[in-house]
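So this first bit is one chain, no partners, the form predicted on its own, shown in structure tokens.
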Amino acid sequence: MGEARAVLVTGGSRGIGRGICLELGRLGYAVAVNYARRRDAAEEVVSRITAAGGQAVAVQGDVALTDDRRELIEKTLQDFGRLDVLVNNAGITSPGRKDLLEATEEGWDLVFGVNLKGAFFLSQLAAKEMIRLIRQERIPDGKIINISSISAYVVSTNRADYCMTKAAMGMMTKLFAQRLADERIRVYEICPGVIESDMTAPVKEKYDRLIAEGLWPIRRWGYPSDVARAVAAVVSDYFPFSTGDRINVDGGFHIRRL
């Protein structure tokens, strides 16, 4: 059996990213399972995976500070000796949601921290070791996958941050897919929609009362299964002549009805 191919998963200590990491170590992917403050949950990520046979480690690093994100990159190549996936999946919701005419600039630089100059930075740096190991033909291909969420499409006045970002990640899916093609690396935005985890769990009975009414068509709780079955599909290169593209994981929330 040869050397497995290795992911970075940013954010994979819990909600979405865990289910990501379990998924991608399942197809046995070494996982590289990045967390910012919960070691614990991270620890646990990699306890499941390893226990199951495979390979797995906890990172530290806040995607928005420049030193922790030349570690993770550095931290994943020196445990398993090369980057074949990077997945950006960290983010943060607006803090106190506030109306957006009473949104701050702290607030704004948190968010534009974390969930979009990270994710845009991080990929330049994954990009750039992908392509040097493509080239030294120590691995055959990259793949970048970018999570975002049906909120860069859909407004929400209490959120104006978090949407503004999500709907810039789909613009940076496209100019990385452009820019990387010819590197062979190929880059892909999955767009969950409301999705079971700790960022919506103070939402609860909202979404449950807009699943009873059907405000998309299939009538449940996303759960990050969902989401990292979606991921699955892309590493295991069931979309060979595709970059650049929405994959929706939304139970059919975008679907325009009249």
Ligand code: NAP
Given for the second form:
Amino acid sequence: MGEARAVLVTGGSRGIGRGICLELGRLGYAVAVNYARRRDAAEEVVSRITAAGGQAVAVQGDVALTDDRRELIEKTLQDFGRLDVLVNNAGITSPGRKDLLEATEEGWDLVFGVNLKGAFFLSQLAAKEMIRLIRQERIPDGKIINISSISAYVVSTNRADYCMTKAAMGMMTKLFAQRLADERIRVYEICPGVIESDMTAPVKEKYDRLIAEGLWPIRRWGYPSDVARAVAAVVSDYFPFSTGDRINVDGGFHIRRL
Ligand code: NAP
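Let's compare: the form predicted on its own is above, so bring in the form predicted in complex with this ligand.
Let us now look at the entire complex, which starts with that chain.
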């Protein structure tokens, strides 16, 4: 167990995933930076980590595809010899943000494929590898971190499929947490609020206004680094007697008030 612990971050090329890769690289993790299409962006993340003396590799793969998921795990194991942490971060918003009454099956399949099916079956594959590595005493324990959203419990009627995938991710977290606790693998849901990224760029002005009006108590945008620091706390074992938990990174948005 002399070498660096290894993490696979899906959708690590941009936004929140990128922030998580950089933070875990700083913590000494060997980082598999997954991307779907933006090789350039993934390579930029890799160079930043390696320039600072860390280890990282860019790995292409669409998490919605069975063969790609298997390759992602295999490539991480080939490159780093171990897998200690999986971060299910890759996600897409609802195509065209169509009203609930106009939402399409194509949109449903796309969003559920990436956000939920991808995360579920990648967790299954990663968990099996982690169990094998733990039994062989090649890693001490494992962690799976799911990046869900405030959309898990807040309705947006123009992103129904997205909201439903994120709601299901909360249950998915608990299911894996229960099943894997005896295997020394802990599972967490991190629930970001509105975070500055390419995903939220099209709605920037709307949120600038709502933030100024006090939509959540801490009146600023969230940044990928805010989410990354929560991931860092989890992987650094600051929650040793917790599993299946939701950790909010939302400026207090979840607080109901009168
Ligand atoms: P983003 O800026 O749009 O970045 C998306 C990332 O996911 C990119 O790295 C992209 O890779 C990758 N990706 C997309 N489809 C993929 C697929 N099929 N397979 C593998 N990778 C794929 O998004 P973000 O805002 O950082 O969001 C990241 C996660 O946080 C998502 O799960 C999102 O739902 C969640 N979240 C975001 C916010 C927010 O306000 N931004 C709030 C709550 C939760 P390429 O670079 O190759 O395209």
